[in-house]
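Encoded as structure tokens, the following chain is the form predicted on its own, with no partner shown.
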Amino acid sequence: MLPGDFQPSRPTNKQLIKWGILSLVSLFFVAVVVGVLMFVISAWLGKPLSVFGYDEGPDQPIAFPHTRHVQELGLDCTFCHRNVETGAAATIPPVGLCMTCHAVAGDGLAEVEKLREVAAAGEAIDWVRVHRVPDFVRFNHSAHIIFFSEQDNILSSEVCAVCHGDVGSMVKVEQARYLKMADCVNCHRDNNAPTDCVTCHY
């Protein structure tokens, strides 16, 4: 070696271990950031990615079988969601409404027993929300039910299925449509409904 030539020193084992740990921590951090960005972007553009398990619908405090109530017993959406034809919100049925049947029906079923315990305690069920639009959007359920019922003579439950999907066949309720602005505007255009901003943003 000539004088003045640079020859890097070989890293020690201690330095290699430090760099290895730093590399693993950095890789983990990058993976977390990429994962969060994927979730946010997919949720913005559509429904959250199925890789996160959000397309299956959330677990509820009491497993309510829509299949049993709708397909087998023939109940209509409006039987439980009573405000949907008259108010802005569809509303979730109170425990008392459930108990009109389950005070006598469903003996021995674990989920019905949970319901009875909640009713006996005088509490409400803390259902997990499935469908949500941004807070700056005003969605009026009754306006949509009335519009389609009067224009096309469609049953309320069929109107509900346009946005919510065939809930009666879902084991766990899940979001069926994106419910993004373009989805709503396209539906309004297809049905000759107003598309002015103040229709939904007021």
Partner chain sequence: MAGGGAGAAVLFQACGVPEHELFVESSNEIPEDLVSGLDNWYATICRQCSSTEGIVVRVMEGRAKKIEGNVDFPINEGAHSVRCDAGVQALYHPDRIAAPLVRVGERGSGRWEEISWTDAMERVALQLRNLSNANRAVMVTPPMRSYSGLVADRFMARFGGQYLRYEPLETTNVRRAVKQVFGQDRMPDFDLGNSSFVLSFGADFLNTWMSPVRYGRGYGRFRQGDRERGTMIHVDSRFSMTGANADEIVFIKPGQEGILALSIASVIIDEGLGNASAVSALTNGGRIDMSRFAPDRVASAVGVDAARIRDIAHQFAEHGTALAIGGGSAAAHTNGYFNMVAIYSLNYLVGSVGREGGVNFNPASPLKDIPTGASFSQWRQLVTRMRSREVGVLMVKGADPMYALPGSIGFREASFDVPFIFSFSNSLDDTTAMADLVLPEHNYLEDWDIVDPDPGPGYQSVGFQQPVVRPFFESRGQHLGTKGFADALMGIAGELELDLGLPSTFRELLQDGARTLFNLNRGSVRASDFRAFWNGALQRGGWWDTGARGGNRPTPPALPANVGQAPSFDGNGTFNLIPFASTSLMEGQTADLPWLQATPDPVSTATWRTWVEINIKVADDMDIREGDVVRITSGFGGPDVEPGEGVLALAYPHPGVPPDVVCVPLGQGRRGSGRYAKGRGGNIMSILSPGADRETGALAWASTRVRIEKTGDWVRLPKAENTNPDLATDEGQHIVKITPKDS
The other form holds:
Amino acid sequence: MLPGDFQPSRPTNKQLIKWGILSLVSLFFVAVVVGVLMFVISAWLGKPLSVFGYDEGPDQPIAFPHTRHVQELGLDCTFCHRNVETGAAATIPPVGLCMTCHAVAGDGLAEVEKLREVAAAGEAIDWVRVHRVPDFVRFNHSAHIIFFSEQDNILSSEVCAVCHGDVGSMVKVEQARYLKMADCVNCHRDNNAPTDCVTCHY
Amino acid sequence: MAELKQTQQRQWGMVIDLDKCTGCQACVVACQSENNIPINEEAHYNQRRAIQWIRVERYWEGEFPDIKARFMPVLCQHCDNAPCEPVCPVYATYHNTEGLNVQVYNRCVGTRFCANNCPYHARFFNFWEPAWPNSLKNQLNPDVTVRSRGIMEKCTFCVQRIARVKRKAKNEGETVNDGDRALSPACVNACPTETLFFGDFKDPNSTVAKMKDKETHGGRGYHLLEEIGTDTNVVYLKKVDKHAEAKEEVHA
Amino acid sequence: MAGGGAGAAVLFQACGVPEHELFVESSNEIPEDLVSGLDNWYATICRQCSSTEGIVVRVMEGRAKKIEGNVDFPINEGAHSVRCDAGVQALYHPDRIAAPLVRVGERGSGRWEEISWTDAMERVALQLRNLSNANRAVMVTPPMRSYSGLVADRFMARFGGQYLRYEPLETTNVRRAVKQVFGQDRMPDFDLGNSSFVLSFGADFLNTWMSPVRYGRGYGRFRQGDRERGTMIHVDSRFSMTGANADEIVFIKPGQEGILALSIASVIIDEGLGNASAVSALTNGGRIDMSRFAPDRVASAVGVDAARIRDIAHQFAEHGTALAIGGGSAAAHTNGYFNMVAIYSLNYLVGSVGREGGVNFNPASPLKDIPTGASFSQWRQLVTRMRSREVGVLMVKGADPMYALPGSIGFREASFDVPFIFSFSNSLDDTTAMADLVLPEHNYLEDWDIVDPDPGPGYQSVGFQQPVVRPFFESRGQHLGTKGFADALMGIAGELELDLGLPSTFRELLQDGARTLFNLNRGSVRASDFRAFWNGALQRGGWWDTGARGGNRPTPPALPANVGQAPSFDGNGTFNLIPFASTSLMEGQTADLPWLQATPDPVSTATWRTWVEINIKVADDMDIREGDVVRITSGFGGPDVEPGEGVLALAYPHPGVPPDVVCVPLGQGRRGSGRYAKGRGGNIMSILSPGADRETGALAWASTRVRIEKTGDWVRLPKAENTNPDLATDEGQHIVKITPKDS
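In place of the form predicted on its own, the structure of the form predicted in complex with its partner chain is requested.
Full assembly next; the chain just shown is listed first.
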């Protein structure tokens, strides 16, 4: 054998098994890391992947079924979210509004009893927030509702679905759209709305 | 820039009459109150890091007993040829379609190049996380972002007021009126002597456009540091002093 | 109200996830101002300083966000001062007192315990009931021309105690001179906007004196209005902000302002430039010899050239409408009253009284009940009474005599001889810190009142103050938290079974006042029924009638025989000390608000500290640089300040100070205060000489002579000047451009 001449020796079976296990383990770790990254990146760019229930909405202190109120009873969105046509926030209804019906309606239902307890104590319900934009974003509900309802000649309550999805069919409210800046900007472009930064950021 | 100016619908601007300014500081505090500017502590002044979007500069002139003090409010001039804009690596400061020089807080990475390049020293850097005692936070204006540490900030001509008025006008199918106090920046509304005027230079019937037209053609109007060609949107009107006859313009 | 605090929390979190942010409720059950994103502007009256300015307050989610001027209100026409804006910081101050406090440690030790309102009121009533003689009760408030002033007035009158009104930089001399010259109980209005020439003496009227925002409004029109640009000459012994804005500033030896005014008068009389009937009346038909005030005779005494005096006299007499205003340090000498009489008499010589652009009298208020009486200058008697234990209960509201009375009067020390002190206050100040019981009052943005502006706008006007937010400490329940001053006092009267001769609640009293205005059926608010009137007046922030103007006094009374006396000074030094009210902190009332601490002084641009202005050349000779800590001593002091110890201040040499003068702002050096003012700077009032005006007894706060010594320490003076580098200019280009001609 000449000096410097490289002649790999045939690995022993023991070595082969060791390497096989090592590569399998590394492959597994890489897969885990990639999986986590995909999850995080997708959540960063859009919504979390639909695994382990991360795409679902949060549990609320009172399991309020939109399906019952909207689909079955036919309530309009603006019946409860009263400020949506006039102000920046759509606003969550106060307990008092719930009690206008639930003082009599829904006897025996566990969630309604919870509501009545809260009302009797004069407290507010600590709802968990589902939709959130960062605090350097100035989102105004009224501007969007008025624009779409005029453009498409539809009712205010039909505009909500553009961003929020069909809340009426959700048992547990979840975020339907990405609501990332790209999502906002694309929609603004499509509808010829201003894309100047100070439209939303000031 | 010139092309952009042609297509602009509005051009917000200000006229400042130096003959009326008394230096009373009402504009300074009004701005602090409206725009969630952090409290300027003693150490901030000492480190020359106090934030005042509008400030009143005082210049001495002469010797005792022939001594004069001249006051001049200085704020972001919203230059059409803004030296701060081209140096921003992340496009966090730019000129918008209404003639405003805009600072986008969420884009800013804090290089401070813009502040370096601003000849008017109208840009301020947040060297600290802004801090208020909890109860004072009740006062903060919910329409204005609280800038965190590492962010550049400056006068916005109270863009939140402009946005509010424009939105209201649009929702109610009305037009934005010149001289509407809801539209004017906080400093303009505060000024006891009506030194400051705010409006749209593009609207030929606005107070500021008329004043600019009248005063920059042989009148008292001038732009601050005109010679560097920043093409500002703030017009200053010269201080009148009949004793200044001997020397046409006094260096202050 | 739950929605308010939590809703607002959403918006000021720069980082981090706020909790409980969805307490926001909808508009059907909560007031509309609680709905996120909607704002309302409510009109009320600013009570931060003594001038009455109408304001509108932006309220969102139940919280006051921004204060701006009320465009309709006649005093300020939409503008406001630095102090007004900081009212929201007073409302949300972190050191506000949230419940009645009773002292547990030594007096002044600062240890307190919260008690309930019921308990507190009982304690006050007990102390008052146990007095052997009703006149052993003393109440001290600032001059309050309002219905809460009426309640205080009535309470002390019916109870039988002594009621003193206190203001740190007394305006007694000005008011007495106004009474003497114009025959008026109220300050007249100065129509600067329509005037063509203003001659002012000592009054820093664009900055802090009387009604600066109103004067600022007029000044704007005076400079660039519809008429020809006016000319302003300011006579002063210091370089004030108002002086900086004058066309000419005339430096005068302190206290000689009256002589200069008489000298100007003598020129006008001598050369026949003035109104003949006024000349005759003023000189008592020529019996008062004015020739002794001829410019040549007085020039050296006043420190102004004879030729210049003549020039001023000519300008004053030959401009269309000229106005003479005096006050500030010119009124704060031992001859202050005579200075003021001489200065205000000048207005008659040029026929400026009762005409456009001149001095316009304010009519009496349509609300006859509002107290106008003033009883200043009785501090020495009070201290004597306190020392001899004749004062059993001292009640203080909104006044801080322990801070601002000269230390040599010894008020603070004498207060140890008073068995019981209680204070209505919503924050700690020097006097409240010495109290045995503190009753926290509402902030003015939480309280009702009806205010009579003084000085008024030249016609009848009334300001309506209404709560724009619910009391901040409401959540603490009815036994703790704050209460309105008038309500609390009426409650104490109830405990004592004292009949005030007023309706049972303060709100009813205010409605009675409003009903008086409603029945007049004139002015800015008229309505078919009272409810509409009440709402209309609250919406507009007040009621005024531009037609109801003050009278006139066509000829002046003769000058008093001893007019023209020289001032006298006291103290161990060579510099005349001229204290002045700070632009933002005034006389210390607003010292605890951080925005105002951080507001630069217009002339020195200094902030946060006590500084002493000294002539730059004199400082050079004394080897004093900016930031040198200097000791100011006068030989006077109190029990707390040893005469030799004096007051420490940072030197600020500037070219505008006369060589023999040093000027120090008020406001700092508080011993009892919240976090932003406590232990900051020095209190120059503590070393003032107790000199008083010879005629009126008012404190001559500009008559102290002081010595300046370097201590060898140096502290950087926090100031706005040079915080930003100089603007870079090409040669021949200028920053502030000046033109001789008015286009």
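Numbering follows the first chain given and starts at 1. As the structure is a prediction and not an experimental result, all values here were calculated from the model. Definition used throughout: the rigid core is the maximal C-alpha set that superposes within 1.5 Å between two forms.
Superposition of the core reveals a Cα shift of less than 2 Å for residue 193 between the two forms. In this overlay on the rigid core, residue 19 has a C-alpha that sits 2 Å or more away from its partner position between the two forms. Once the rigid core is overlaid between the two forms, residue 29 counts among the residues whose Cα shifts by 2 Å or more.
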